[in-house]
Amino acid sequence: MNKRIAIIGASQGIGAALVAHFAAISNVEVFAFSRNLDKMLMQFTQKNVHSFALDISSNVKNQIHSLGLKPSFDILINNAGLLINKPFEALSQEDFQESYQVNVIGVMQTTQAFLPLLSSNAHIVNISSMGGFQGSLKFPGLAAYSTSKAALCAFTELFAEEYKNTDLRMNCLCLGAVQTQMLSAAFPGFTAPTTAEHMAEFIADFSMHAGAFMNGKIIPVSTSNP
C-alpha cells in the first residue's frame, strides 16, 4: 500500500523541496497544501502529487474539512511558517497575531483537523527553528518569530504526552539556516550553508523512520545560525 504524506506549506522553499523529494519515491502519494495553489499546480505535475489550497492564517479546520480528504495519512509535516524581522518596539498587534497564528496556532488547528485522517501509527513532524530552541543564539528583530517557534516546541511535547497511550508520534525539528526565500527576506545578503533540497532530504528521512524510535523530541538541526 502506498504511503500517504501531507505537507503543509508546500509551494516554496523546504516545502516544495519536500514534495519533489517524496514524489520521486515509489509507492508514495504526496498531498501538498499551500495558499498558493496556482504555484503548486505549475510546479508539481507528477501523477502522485495532489495539490490543495490551504491558508492557515484563519478558519483552518473548516478549510481542511471542506477538502473531503480520505483517511489515512502516514506522515503529516507541518512546515508552513512566517518570519517577521522588525525591532521589538516596532512590532504591531497584527505582527504578533499573524506570527503566532501561522507558526503555532495554525499548526495546532491543522493537527486537530487531521487527527481523524491519520493512520493509527502516523508520524507528525513540526518544523521549528533554532531561534525557538532553548539556549540557542538569538537575533534582534525576531521576537515574534522566535517566541512563536518556541511555542511550537512546547506544543510538540504536550501533544506527545497527551497521546502517549496511542501509537501516534510527534517530533519537532529546529532548523538552522537554510537558503530559502524566507531567509533571504529576513537576512538580505546572507548565504546559508544548507540548501532547501539538502534539508528536505534530511526531513524526509526523519519523517519516514524516526517515529519508530522517538516521540515528543525537540531536535536541533543546524550547522550555522541564523
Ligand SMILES: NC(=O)c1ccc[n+]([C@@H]2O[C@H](COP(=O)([O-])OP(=O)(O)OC[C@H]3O[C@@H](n4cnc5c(N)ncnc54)[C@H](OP(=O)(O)O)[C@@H]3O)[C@@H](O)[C@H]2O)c1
Second form
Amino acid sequence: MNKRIAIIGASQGIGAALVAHFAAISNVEVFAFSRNLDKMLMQFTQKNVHSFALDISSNVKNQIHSLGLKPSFDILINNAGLLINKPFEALSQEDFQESYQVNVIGVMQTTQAFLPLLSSNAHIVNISSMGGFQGSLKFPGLAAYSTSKAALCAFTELFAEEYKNTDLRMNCLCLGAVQTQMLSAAFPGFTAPTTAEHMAEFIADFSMHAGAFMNGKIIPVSTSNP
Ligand SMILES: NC(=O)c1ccc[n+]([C@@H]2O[C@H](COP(=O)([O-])OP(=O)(O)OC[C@H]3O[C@@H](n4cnc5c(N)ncnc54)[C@H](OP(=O)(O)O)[C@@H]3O)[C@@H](O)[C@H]2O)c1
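Having seen the form predicted on its own, the form predicted together with the named molecule:
Zooming out: every chain and molecule, the one shown earlier first.
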C-alpha cells in the first residue's frame, strides 16, 4: 500500500524540498499544506502530490476538517514556522501571539485535527530549531521565535507521554541553520552550511524510519557546539 505523508508548511524552503523528495519515491502519496495554494500548484505537478490551502494561524481544526481528508496518514511533518527577528524590547503583543500561534498552538491544533486521520503507528515529526534546544548557543532578536520553538520541544515530550500506550510516535528535530527564504530574511548576508534539499533528505529519512526506534525525543541537528 502507498505511504501517505502530510507536510505542513510546504510552499517553499525545507517543506517544498520535502515534497519534492517524497514525490520522487515510488509508492508514496504526498499531501502538501500551506497558505499559498497557487505557489504549491505551480511547483508540484507530480501525480502523487496533492496540495491544500491551510493557514495554521487561526481556526486550524475547522479548516482541516473542511478539507475532507480521508484516513490514513503514515507520517505528519509539522514544518510550518514563523521567525520574527526583533530586539526584545520591540516585540509586540502581536509578535508574541503570532509566533506562538504558528510555532506552537497551530502545531498542536494541526496534530489534534490529524489524530483521527493517522494510521495507528503513524510518526509525527515536529520541526523545531537549535534556538529552542536547551543549552544551545542563543541569538539576540529571537526571544519570541526561540521560546516558541522550545515550547514545541516540550509539546513533543508531553504528547509522547500521553500517547505512550498507543503505537503513535512523535519526535522533534531541532535544526541548525538551513539556507532558505526564512533564514535570508532574518539574517541577510549569512550563508548557512546546509541547503533545504540536503536537510529535506535527512528529515525524510528520519520520518520514515526513526518512529520504530524513538518516541518523545528532542534531537539537535547541527554540526556546531554548543
Ligand atoms: N531555515 C533555517 O535555518 C531553520 C533553522 C531551524 C529551524 N527551522 C524551521 O524549519 C521550518 C521550515 O523553515 P524554512 O526555513 O523552510 O522556512 P520558510 O522558507 O519561511 O518556509 C516556511 C513554510 O511554512 C509555511 N507557513 C508559514 N506560516 C504558515 C501558516 N500560518 N500556515 C501554514 N503554513 C505556513 C510557509 O508557506 P506559506 O507562506 O505559503 O503559508 C512556508 O511554506 C520552520 O519551522 C523553521 O522554524 C528553519
